[in-house]
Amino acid sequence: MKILGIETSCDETAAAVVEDGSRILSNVVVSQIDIFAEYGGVIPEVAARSHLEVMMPVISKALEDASSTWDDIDAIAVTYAPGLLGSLLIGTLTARTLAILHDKPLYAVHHLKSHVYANWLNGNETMLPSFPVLALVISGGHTQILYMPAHNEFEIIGTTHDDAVGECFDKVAKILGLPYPGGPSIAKAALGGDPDKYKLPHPKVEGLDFSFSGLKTAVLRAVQKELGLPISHPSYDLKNHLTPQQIADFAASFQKTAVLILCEKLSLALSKYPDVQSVVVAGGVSANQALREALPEAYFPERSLSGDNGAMVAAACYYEIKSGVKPVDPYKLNIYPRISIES
């Protein structure tokens, strides 16, 4: 089976064809980060028009590297939620325009859930997760504790109250002067930095869930008292005052913190559920090093595969396939920008 996945929640234009949920034949990634690097992040409907002018050229170049033509899809995938609105609208109305043009059967796939199961492409059948599974999805946009109890079975056990880690990433870049994306920028500045240097709190949040804008607030403070500098002084003048060794120590120490509490959670939802199989990371902050390190007997999809792409959306569309979820009707698909993934 042969599917054709296309993916726009955000600012990354992509489509891919994976052969039966794990064989990627072709994997096309238009990026806008270094449209947005200069703002510090996505302008929603910059993001939309720049999906506009590149969607067509991307899944003609995923069918070419597929050396597929359209006889030889089986059925369309499409992110319809959550995303930004505009974003989601363009893909979307191509996925309905293909589906209906061609013929294909049409599947409406939530964005975490092509996250979560970016962990079984490429990967043979001794090496899948097995289940019951526990997914930690972090991303810019969300950072949820979900169990798995079987294939397209979603139940959220934690969620954050505030940011999500990814967005927290973020916001503390930009305190430290460093650029956009937060996430791998901090984790290069953290090589060279002490991650005992700085004390940071963890949040006090009961049971599964998580809590971060307290820490983006706890780094802005400690900044700061080491700049000797009132609580009043404006976040964006900091960065000029830091030497770099500070910004090093600085990032090395939130990213511990950061890490920490997403681990100490997940071996807290371990001990809920000790039926437990497989632990699985997902989503953008997935391809951090240091929590790729704290938990090594967790599954991590490939750094590439890490990010938003079309891979991880036909590969959730197969296994919906394989669960009995039924095409939706090109005519009448909605998008949204906010829904649950057990929806």
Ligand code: KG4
Second form
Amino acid sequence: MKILGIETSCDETAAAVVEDGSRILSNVVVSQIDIFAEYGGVIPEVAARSHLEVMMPVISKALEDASSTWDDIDAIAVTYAPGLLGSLLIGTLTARTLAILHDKPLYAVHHLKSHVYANWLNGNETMLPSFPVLALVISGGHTQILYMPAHNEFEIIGTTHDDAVGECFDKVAKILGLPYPGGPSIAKAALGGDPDKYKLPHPKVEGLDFSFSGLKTAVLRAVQKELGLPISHPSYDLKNHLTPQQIADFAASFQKTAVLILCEKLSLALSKYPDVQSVVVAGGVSANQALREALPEAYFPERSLSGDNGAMVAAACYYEIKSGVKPVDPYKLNIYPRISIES
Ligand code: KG4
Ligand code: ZN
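And the form predicted in complex with this ligand, for comparison with the form predicted alone?
Following is the full complex, with the preceding chain placed first.
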């Protein structure tokens, strides 16, 4: 079964053709990073317009790279939630139109589910995670621990009370004057830093939930203290006073703390769910090398599949179909900028 996966939830315009949920025949991702690096973050209206410009060329390229025509495609899968409203609209309107035009079944896939299923895209049956699975989903918009008793079944057992961990990487990068997106910039800067230079507090959140807004503020206060500036000093100016070594040390210390927090919650989750067979990590932050090294037993997507892409949407769709999920009406599919994976 060949599925065309379409993803436009944030600032990547992506399409891919995947066979039987695991074999990637093509995977085209057009990133808007260059546009938003200039602004230091995503501007939703600009993102939607860029999606509109490249959506059809990206889909054509995905078919071409897969040496496929519409006749070869068995189903279309598209991200319908959660994400930026305008961005989701472009992807779903395109997918709906193509489904009607080419008479293909259309499936609506939740973005976090897609991230999780990036871990089933390694093409080797013997190396796949086994159930029950514990999934740590860490992206720019989400930080959740999911319990997955079987394919396509998700229970949220931990979530963030405020910022997502990726958002925290992005905000700390801004304080340090590192370019957008913050995650990869922090990881790179951290390579030359001392992770034990600055002691940053761990948030006191009960159970399996997270909080990352306090960690961002802790970095802000530590930077102000290091520079001997008052807390009233504007955060956007701090970067102008930091030396490259201080930036590297802050990046390393922050990254170490963030990774430790994620690992602590994950081991608490494992103690509460002793039947778990595999741990999978998913979402943009799963590209982080320090986290990969801290969790040698866990499954991680191939690095190129950690961020947003169409292949993971197609993979998730394949397992939805196998679990009995029915296609949606292409004339009626709605988008949901904020909807839980449980709904
Ligand atoms: O999954 P994703 O591409 O988009 C969302 O669904 O949000 O995740 C993007 C997030 C951003 O916050 C970005 O800074 C973070 O993933 N990220 C990283 C790394 N690469 C991307 N965070 C830490 N280390 C990385 N290497
Ligand atoms: Zn994502």
